[in-house]
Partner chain sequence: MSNSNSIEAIKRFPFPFAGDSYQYSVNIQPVVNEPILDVDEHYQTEIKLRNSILDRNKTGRYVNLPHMKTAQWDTLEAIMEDLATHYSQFFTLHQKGDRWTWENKILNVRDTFAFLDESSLPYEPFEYIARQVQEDIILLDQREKDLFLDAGVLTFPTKWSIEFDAGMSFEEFHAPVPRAHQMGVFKKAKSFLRRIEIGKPWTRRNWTMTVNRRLDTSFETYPAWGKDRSSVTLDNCGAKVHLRVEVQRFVRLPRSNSLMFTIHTYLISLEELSINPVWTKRLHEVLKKLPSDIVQYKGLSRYRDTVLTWLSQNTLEPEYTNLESTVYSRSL
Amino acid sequence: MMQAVKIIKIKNLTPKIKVFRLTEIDGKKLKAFSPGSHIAVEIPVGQKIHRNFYTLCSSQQQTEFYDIAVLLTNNSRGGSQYLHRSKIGTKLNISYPKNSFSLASFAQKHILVAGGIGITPYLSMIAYLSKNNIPFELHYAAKSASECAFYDFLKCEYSSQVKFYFSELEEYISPEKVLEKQPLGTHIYLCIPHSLRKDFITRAKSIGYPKSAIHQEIFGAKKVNQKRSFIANLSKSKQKITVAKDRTLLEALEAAKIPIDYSCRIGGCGACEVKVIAGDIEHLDSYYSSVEKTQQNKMLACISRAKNQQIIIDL
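Generate the single chain structure for that sequence, in the form predicted on its own.
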């Protein structure tokens, strides 16, 4: 479900990050959301409409507008460049908010770890945690203070609960120092690059954090081996969908007008899961466990592929 909004305010946070404030075109309140939620924004690129996903970084208490922070990238599909060229008054279509990175309501303490633009889901989270007097720490890594989004705001509002790490000053996050000596019932949240996320998860498990206490938001598309095209046979509709080597199964299904849910589009949330009836799967996601991947009975259409020429899916 999409809704029409317009840009009413643009703020430069860093040389490459802008915040866009969106309001409903008719002045009505926008849909309520929970901390950590994101929206899809429809972006016209050439003859196509892409959907890019951005976390809501405004407070959930305020629904007259949404704020999203957008990092300008040169190797993307063009969405960030389109938004960075947009002006006040530009109209956009956005989805209702979804949340695949929510706070654990039963946690005794929350440890939030951010890298670069990965700070965005934490803005609404810390507003909620602070308002409800729930203990938290925010560990935020960036290149420098000038390239650290929301630096002045965080330093002013949450100085005792936020620690910054600037690689330009050779300051780096240590998983050991962050995770050890935390109280029982602590949950950790990771919105950081893959290599650092892997270090945190490995360390957390080694000192006894249960899997249920480790939460991660995936950002930055994973490189995918897309050298082989394949055919997806749809068992229910009896259709044959050709998935080109440079296209995902999700994109091929969308082009064929086959209804399918999705959210992150990079294999991290599980929203686009499809059942596999026959065929070998090349799992490229970060959602399933190693045991689940060996079962070869479900896959994420946004990123995983058939190992061979054909696969049969339950659609």
Second form
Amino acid sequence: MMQAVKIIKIKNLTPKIKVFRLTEIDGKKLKAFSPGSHIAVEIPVGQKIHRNFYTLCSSQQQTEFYDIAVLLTNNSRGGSQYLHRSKIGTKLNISYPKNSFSLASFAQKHILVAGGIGITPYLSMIAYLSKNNIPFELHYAAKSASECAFYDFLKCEYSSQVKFYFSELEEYISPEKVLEKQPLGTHIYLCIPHSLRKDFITRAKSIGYPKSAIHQEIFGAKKVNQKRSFIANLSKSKQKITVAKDRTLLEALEAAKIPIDYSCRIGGCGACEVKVIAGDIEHLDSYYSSVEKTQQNKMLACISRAKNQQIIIDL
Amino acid sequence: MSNSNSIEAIKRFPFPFAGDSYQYSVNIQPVVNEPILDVDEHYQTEIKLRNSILDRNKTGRYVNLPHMKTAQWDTLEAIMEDLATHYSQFFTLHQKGDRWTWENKILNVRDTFAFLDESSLPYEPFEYIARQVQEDIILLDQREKDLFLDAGVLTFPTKWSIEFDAGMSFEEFHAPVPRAHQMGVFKKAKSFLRRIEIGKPWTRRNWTMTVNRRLDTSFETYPAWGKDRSSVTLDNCGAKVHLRVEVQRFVRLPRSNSLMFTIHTYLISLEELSINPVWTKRLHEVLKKLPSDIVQYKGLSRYRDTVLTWLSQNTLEPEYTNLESTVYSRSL
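Rather than the form predicted on its own that you just supplied, could I have the structure of the form predicted together with the partner chain?
Shown next: the complete complex, the earlier chain at its head.
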């Protein structure tokens, strides 16, 4: 589901980070969101549309607009460069908000750890936490104050709860100091580079934080694969069905009038399961367990494909 | 019989079986261009019944854990917008910033309140809106890769107690269901539900049977209805035994990231059902093949055989097998 928006404000936060304020243009209210949510922004690159994911960094109390902070990167597919070149009035298509990094509702205290642009999901979280008087600490590492996005805002609004670490001044976060002597029921959130994240997780586990109290920002993890066409050999009806690269096996079977059940059509419910007699399966569903996937004997026709050119199906 | 279905209601009855046997599956489909909630000819009767149950004693009927406050407002908003959009002849919603005016013409309700300000409503937001819909509503908090039953209004349950299940995780509150755990159904269902997105609701149907036209088959009221199951005879079967279908809907709530699960319960007597011979025939097939542990779980043991006999004696051959084009060769 998409929302049509336009940019109404652009602010330079650091030399490389700009924040964009987006508001609706079609008279429909922007969808409300929960702290930690992100949206996908459609970016035209040449003939194609890329989808880039950005965390919403405005407060959920504010329903008239969304803010997203965008770091300019050189090695990207061009999304951040496109946005950095955009002007006020630029129209964009964005998805409804999604949340894969939400606050734990039963935490007694929240410790939020940010590195660089990793600050973005925490802005909506601290707005929520402080409004509801829920204890939190924000530990924020950046190169320097001038490269620290939202520095003035955080210093002004949350001075007692935020600690900055500037590597230029040789200040570094110590997982030990941050994690020790915290009350029982504390949850930690990590949006930091890989090596520091590993240190935090190791230290947290050794202190005795349960796994469920450690949260990491992971998004955009969906598999992107170059889809190829393949042939489905149907063993019972002795038919060869060609599945074009932009079609699913389910669609090809339906077009050939082979009776097959289906329900969700997004690889989640299992209704369109078919037995596979031979051939390697590329599982793209979120239905089977990893053990079931390795068995390579059944697949969901609505989403999964043959790994190679042919597959034999019991239909 | 009072509160029985009109011919229109029978025609739109959500018959749950697509084939001649019943199997567990996640069986879930997207809700596209249709309302989440249903307002049907039983609206006033069922609202009256819900109010009387809640007014008598909320224990076992209403659960609302303190961390579900935001989800309550989410629920109120989702339902008001759904009703005002799809049933504009009965419901209107005017939003001016945080100042909202809600009108329910059927119940003669008109309230102006401040969104997110609980003191501006006569009830908690969740209870306020639940008293204006026919659906039972369960709110699931999403955390720790699981879903927890942390709020709910349940006046028309199919043999369960929200008091007992409050605070439980997804697999815990499904513990009594036979077979499905071993089949891994709940793990898969849970992972599907956790990924439901804002603006993309899903639906599924569930079914059982109930003796007499009774919506409230809660554990709390078992003494009032449990004995009815021994009262079925071949003579009274057609009027007494009802197919009970739950149309369930799953909606992602935006502010809280919780999942709203609504249950609309429909009852149809075997006599009403039998005006569509495809349905009676199919129900007969399903019941005949239903494994004994599921028969017992659904509470049908005492009267299944009687129902089977009744169905076999009261099923006319359909002139067409396609449900859509069935000629109704019997009338009530």
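Residue numbers count along the first chain shown, from 1. Please read all numbers here as calculations on a predicted model, not as lab measurements. Superpose the two forms; the largest set of C-alphas matching within 1.5 Å is the rigid core.
Taking 2 Å as the cut-off, check whether the CA of Glu282 shifts that much or more between the two forms after a rigid core fit. Comparing the forms between the two forms, which are aligned on their rigid core, Glu282 does shift its C-alpha by 2 Å or more.
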